[in-house]
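Just one chain follows, in the form predicted alone, and it is written as structure tokens.
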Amino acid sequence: MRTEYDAAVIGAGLLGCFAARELVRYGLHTVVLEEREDICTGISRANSAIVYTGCDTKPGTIKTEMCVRANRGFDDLCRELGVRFSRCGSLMICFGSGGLEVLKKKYDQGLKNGVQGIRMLGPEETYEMEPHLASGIMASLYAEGTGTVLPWELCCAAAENAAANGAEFRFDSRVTGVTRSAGEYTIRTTSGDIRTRSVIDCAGLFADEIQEMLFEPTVRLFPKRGDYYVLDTKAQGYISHVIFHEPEDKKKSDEFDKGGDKGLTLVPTVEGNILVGPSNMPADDKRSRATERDGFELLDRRISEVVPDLPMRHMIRSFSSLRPNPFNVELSGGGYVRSGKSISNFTIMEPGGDPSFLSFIGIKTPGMTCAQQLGRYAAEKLAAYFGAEEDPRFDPVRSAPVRMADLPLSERDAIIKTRPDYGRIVCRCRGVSEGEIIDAIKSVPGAVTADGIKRRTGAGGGRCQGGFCTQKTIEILARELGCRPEDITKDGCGSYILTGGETDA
């Protein structure tokens, strides 16, 4: 492996991965540091799956331009990248007149934003759209652009295209320091040191702390947990746009952003699930992926009031995420503390002083709909420092896996005829084939977890949540890594699946 690169990433989540794939368009050499054993293990892994329009942001913004660009630009991103998008359009509704009023703000805010499609609906049209939701809706407000995508496709596709031409990625790579000698980085990391000209800060939520590695705090992060429920496919259609709730008796936080009820929000995924949630609730612990009682209980409360039919009884799972919520810091009592309110728009900075050191810091809602346009937006900053032009050999198509549930039967026969492996059915829910689990680990980056084959093919997410499908996908995980099944793991750092680990004889 190389040891000196134009520029490394550091953090494999989406913004990391498309950041790669951009620097590598102007032929950068480009290494990708991750401290885990996989992409997609943080922040990028849980999160409400929207794509979002750009009515939510302030006017005037980075964040707002970013936003309605990546929207309109979605779909040709997701035929380039083979993944799967569905432009199903969302409802914000409401019950009364605070909420219309936030409702009636956001149409105006998306109309100077440039956001096309959204308009204001009573509430006869609003039950004809989505007849399933609560009596007394006094408006909502449509927009038409709204979509939803798997977070974990589409970050498998961005670091398989960016390593297709011809990033590196480094897993297992933790990154404990950071130093600066005659225009030079060295990065120092669990599996090596390594040099090189710029460095893009993607590392979530401890983008602060790498910074930090090498400059004075400015801007800090403290984690929200949002709780999710996860309803099975036999729930699809209950609901058929992605549904915002105002409610009327919403918290406000304080300054420091500890609570805050932001409403129900309800999902129709590309794999025809139902996500509800998030919760809004501060978090101690960057770490911990643990759910909590109160945020379902304030998702229990909300459902009663939004879609008190929502068959619950088709709840598969839950699960909680972490979110990054920035604030400007400053030194007082002999420490750093924050100060002011948490900061919403998109927070990039130049500590270096020049673009060699970019941090992307509390890249927040609607981080996954605008990695593609951030990671372009710090290419061209260190293209136009290097002086780098576009690579004509760079190729931005990765063409989409076989997916045999997706297809008509004369297409998997012959597809079978030539790859056996593809009829053999490993999860039943999602009908994946030991040929896509076994595509799955080859491709590069490569799944080397259970969790990380659910993140590519889907295996493991269906009804049984893996029940049928797990002791089948370890064999395969084992015969493809030359390991014992014993050695594979859930989901890294530890996971083991099976009684024993890599202490056993």
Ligand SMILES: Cc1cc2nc3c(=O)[nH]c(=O)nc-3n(C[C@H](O)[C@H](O)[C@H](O)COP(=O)(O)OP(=O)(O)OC[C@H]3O[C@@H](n4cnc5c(N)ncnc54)[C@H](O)[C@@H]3O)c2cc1C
The other form holds:
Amino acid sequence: MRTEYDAAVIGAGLLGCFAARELVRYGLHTVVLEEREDICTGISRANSAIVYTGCDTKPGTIKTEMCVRANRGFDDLCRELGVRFSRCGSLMICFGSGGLEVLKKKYDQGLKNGVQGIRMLGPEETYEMEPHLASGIMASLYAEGTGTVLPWELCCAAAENAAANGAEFRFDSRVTGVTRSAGEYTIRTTSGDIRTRSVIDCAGLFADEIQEMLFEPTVRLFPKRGDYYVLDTKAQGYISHVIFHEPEDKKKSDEFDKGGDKGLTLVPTVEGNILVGPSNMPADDKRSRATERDGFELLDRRISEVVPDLPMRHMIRSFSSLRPNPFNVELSGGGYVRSGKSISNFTIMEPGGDPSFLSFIGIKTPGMTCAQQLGRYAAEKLAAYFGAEEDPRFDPVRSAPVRMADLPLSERDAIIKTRPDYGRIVCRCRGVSEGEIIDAIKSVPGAVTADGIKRRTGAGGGRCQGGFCTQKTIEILARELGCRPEDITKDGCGSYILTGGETDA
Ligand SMILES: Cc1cc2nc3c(=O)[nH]c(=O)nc-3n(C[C@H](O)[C@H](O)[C@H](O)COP(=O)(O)OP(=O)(O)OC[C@H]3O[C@@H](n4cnc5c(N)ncnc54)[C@H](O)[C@@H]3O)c2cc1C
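Moving on from the form predicted alone, please list the structure of the form predicted together with the named molecule.
After this comes the whole thing, all chains and molecules, with the earlier chain placed first.
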């Protein structure tokens, strides 16, 4: 293992994995330092899964430019990386004149931003497209380019492609300090020090803390919680577009400290689930993953207004995510305090005055949509800084893993003849085989936890939520990794599933 690199990326979420993929495109020796045991365990594991068009953001900003460009290229990106993508389109609906104003603003904004395929629709056309929406809709904004992708599938694909092109991933490597001398950075981690010519700070909710290891505070992150429901595939078909409903009285709903209402979003995912959320509640612990009743009460109210007969009996899971809201900070009374409003544009910083230290601080929605664009931005900046050229050996293609449930029976039969483990079904809800789980463990970077298997194969993500297959998944993980079943965790951080074991008695 090297200890000297051209680029060290801190954080293996969507931004870090795409940054690594784009850096190796220029032949730069790249290492990704991740404090957890796997990729995609932070914000990137829990978002709304929407590929945005660029209607929602102000014209002329880097966020808008990246979003519009990213959306146009998303089919190609997903084809290249073997990732499932559904361009299902979206309807933003309104029930009153306040909401209509918001829709018109977004429509005009979309036109200015060069978004294609957007139209204002009346109630009749809206109900034709989505018959289950509540009555009383005044209008909707249709965006045919909106899509949906599984964030963890996208992240795994980017990481695998980066690794296949030479990026090194170091897990259980929490960055605890950064120093600079003679134009080179030394990064201290819990798995040893490394030296690097550049640092790309993609540490999500902790990106401000990484930057402050070397520079004075200027921007800090303040979290807000988003709670979600997931409905089983039995509810598939209830909606077929992404549905947005924003609060019609924006002024009342925008008080940062109180949290409150961001409206309701429903997403028909590529796996046939319906994602419902997110709330927008106050939060103070950046490491918390807890869902809270107040968030769900808000969602329930919104559901009753927007989709009153949503089949909630098919709810199989709830989860939460934290938004990393960036604010400028200033010194006051011996400490740094928030000043002004939350920064809405992407905050990309070069605190040392050159791109050798680049921070992505507080990249919120549409950060997943723009992950490749942000990675490319970092790589182009560094390539220009180092005078690096694109490496002709870079291969952007990553083959999709075998997904038995998606194959016709004849193909399954042929595959099972060469690899019988593809015929042993482990997850009955999703039809995931032992062979797919073994592939996920052997992929680079590979799964080491039950949730790592779920992110890569879907096993444990169906109606029983792992009730039937987790035990078998643990056995396979332990066998392939050469450890005891008791050593396997659900999701790292001490989340052991089995305790005790056999006694001599
Ligand atoms: C509620 C919500 C909904 C969203 N919905 C959408 C959407 O529908 N569409 C869209 O385009 N975008 C969406 N986004 C935005 C998108 O999810 C994020 O922009 C993106 O996931 C950010 O990824 P990241 O890599 O910056 O952060 P993360 O995924 O959090 O990755 C950061 C990584 O850094 C690691 N790390 C932290 N500190 C250290 C350290 N000291 N040393 C080493 N590693 C460290 C963490 O463990 C983590 O793995 C949403 C965001 C939220 C919060």
